[in-house]
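The chain below stands alone and is given in structure tokens; this is the form predicted alone.
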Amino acid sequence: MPVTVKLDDLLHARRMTLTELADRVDITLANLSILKTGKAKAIRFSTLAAICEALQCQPGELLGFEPET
């Protein structure tokens, strides 16, 4: 998929884990690792607020996109 999540890079800038993502997020570890390995198919604009509210940056921070070759 062309659209690439920077999660774990976001995290480890700011020196937060996934569970403690999760908890202020309000959003299961379990969807969040998915999100993180890339397997997530969509995600909610609400989310996407959510997460980038947690982590102080900006949707562009969060996702790239890398056209398949």
Second form
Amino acid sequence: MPVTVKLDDLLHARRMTLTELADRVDITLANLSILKTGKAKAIRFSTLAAICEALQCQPGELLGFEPET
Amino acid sequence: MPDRTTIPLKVSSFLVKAGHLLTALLSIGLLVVAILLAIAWPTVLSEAIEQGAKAKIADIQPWTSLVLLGASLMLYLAARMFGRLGTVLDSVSSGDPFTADNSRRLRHIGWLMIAIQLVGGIVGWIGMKLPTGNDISTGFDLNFSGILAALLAFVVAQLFEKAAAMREELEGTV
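Structure of the form predicted in complex with its partner chain (previous: the form predicted alone):
Below: every chain and molecule of the assembly, starting with the one above.
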């Protein structure tokens, strides 16, 4: 999947655990886990907005793009 | 207070299970009667003739047994139909109805409906061979609503297949 999710780095930078993030936003731990492990196929804008709000970041800091060679 | 969707679901589920049981029992019952009649027809018929019924043995058998067998078969097919419908309904209450399996079950229900129509047509045709004027009467016209129901089942199967594909597409969306 060329789109990468840098959730680990951001959580570490904000000193937050995945469980704490799940509590703050209206997203299940299971879904956040899917996102973190790169298994998500798509993300809703509402989800993206909620995470960015909680982590005080921009979508560009959360998502990356590595073109498949 | 149960929410709006559970009551109709419970009613449908009950009706389907009741239909399944009823058609299965009737099917077995008619099969037993058909077999007993085939074994016992000389006795039955000679008694009937003694009581004044006008009938020749060759007129009644094997047609009556065949009609009963045909009716038993139709009820058996109907029982299988109810069974599959019950499985589909169960998957609704367990939360994941839009699967390829349910699409397949609905298609089977469509085919079973067509089969019931065909067997019914044959049974009706055999029934016409029975001499008129006695108490046995059979008739089964090609049932327009039956064919329509089969068509409906096929269409709904297609809908379920599309819904399953759409659901699969959404899987993995957070």
